[in-house]
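A lone chain, given as structure tokens: the form predicted alone.
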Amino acid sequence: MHVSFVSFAKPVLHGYFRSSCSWRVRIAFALKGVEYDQAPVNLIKDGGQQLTQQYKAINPMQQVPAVEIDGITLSQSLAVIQYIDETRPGPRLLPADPKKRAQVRMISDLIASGIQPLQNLYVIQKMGAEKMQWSQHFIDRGFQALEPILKQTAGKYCVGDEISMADICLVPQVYNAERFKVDVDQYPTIKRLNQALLEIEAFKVSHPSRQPDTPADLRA
């Protein structure tokens, strides 16, 4: 059931260029053609500004992205984008099918809880200079999973022939891989997805090198 809410500010997103999750959220905004404004948080600068007490009490778990929506403030990426499918109206971004709601939710799940939390940046600081290795074992072991799951579901996206958020959470996992210099190739399904989403305008204008944050050296 999608339900429209009369909101006269617009949703603020708190999130860094970089960040994964925090794209998956412009990606959102951006199919559903959903205005709002960004205040970025440098998760480098000053050692991170997640983890001043300004942004603790937006976020608790000093983490990004944060939105402010309708009067509440929610973090963690899928949650973010499953109020968004229900309350502004716009393509859904899970299909009304059970079967096909599952499995986007089961590939969100995969990526969201499975692949990207064992390379985000916290983590990979306590790698030290075992960083890019251990990002690759981890992102080839959960693409080694989403491979064949992919080539079961997909159609001309991840589940089917409509975009969901299943492809909102694999590009910005693909530009992970690339960044830690997996070789993609090895998952033809996941690529082809990839190449494909990235066509559509929603990727593009959400896509980190075109935010407002972003560094003039990594610009498009």
Given for the second form:
Number of protein chains: 2
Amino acid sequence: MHVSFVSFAKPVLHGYFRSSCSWRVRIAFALKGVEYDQAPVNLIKDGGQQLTQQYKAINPMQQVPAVEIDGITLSQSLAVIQYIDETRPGPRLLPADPKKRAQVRMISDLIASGIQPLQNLYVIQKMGAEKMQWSQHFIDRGFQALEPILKQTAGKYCVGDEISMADICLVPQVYNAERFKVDVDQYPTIKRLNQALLEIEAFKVSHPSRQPDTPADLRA
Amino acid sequence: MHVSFVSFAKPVLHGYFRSSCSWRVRIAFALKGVEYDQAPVNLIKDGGQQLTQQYKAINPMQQVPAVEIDGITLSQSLAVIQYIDETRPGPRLLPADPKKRAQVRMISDLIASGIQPLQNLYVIQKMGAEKMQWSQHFIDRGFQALEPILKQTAGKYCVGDEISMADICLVPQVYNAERFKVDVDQYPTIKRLNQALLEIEAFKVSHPSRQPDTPADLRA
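Please move on to the form predicted in complex with a further copy of the same chain, as the form predicted alone is already shown.
The complete assembly is shown below, putting the previous chain first.
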């Protein structure tokens, strides 16, 4: 008799405490109540542990996050989040209504394709002294587009009154904006949503200041 | 009696013949057999028609594509494609199996978040004389990761033997790679899949060389 234990193994998250894309996945696991193990990848130490041959075998893109789950290895945070949503019980991370689902994906992709890649570590490492100005420019550009969209779609959260993948993307992006000294007060809807979401337990436990690899001086 | 005609109106695609993200949406419409109207937005003429106040009201991100469909306006090509998939009959653009869906989304996002944003017009306009070298670097970097992933997931197409959103993302990205003089021969799986997909009618009719706004000298 063949017995598969695959579905009983805890997922393993290869991530970094301060990576906004890793934080997205941590929020999704927390919202769904899924237990997982963390395998920290320090993006700074030793010239970047994501660049090792060992990690390249896990994610050829040499980025975090990557997740080992149900016998497969996935990278790209939104693919991981939607896989978790489709295979685990608990609150929906995408609404049932197709139009609302589309709005959630539009907002998520505006952040995940339109903002984050341009202030990603491997990009700004190429920018040298201009990296702060470069990152601010692209975050501000994205937030200027996101603010009027959220004004139309938001209720209590990004799309209506239910937490979704859009919220999972928003909070870590605001955290990045603050790191790059973007004035978030210019975007009242973004600011309001971020504040409301940071009160929620799943966003708190997954916060960069509370991870196994968070350095002592950055711990909350 | 109230009669809604919304679902009878043809979708309107605001796009540009050479935009790889617009091409993605055109492929999805073609695979699904959905008729739509095109409202071309010339990204070069008049300093860029996407920058007008009129277009900003359609897509605050001032990018193409944007799609008016079923009474809502959506931007972000993958959100649009998945909306089309979830609301229109015809062949599935994402597989039924959750693991395969996750692989399709992983490949799609590797391209849509990991490659395309870094060689997007508004980014390379900031790079000046370095723009060719910059774009080549990030396309090569992405293809070096994509090649081993596709080696594992591909059958006849990117994930198994069914056409999916991953294929919809791959072909326009290879087109961009060729524009930026990347040597695609280095990536035999990418090259093989691209060649197979270009034989399919939906990829042909949606090609940049055959759109209403294609300039005469670039027409096929």
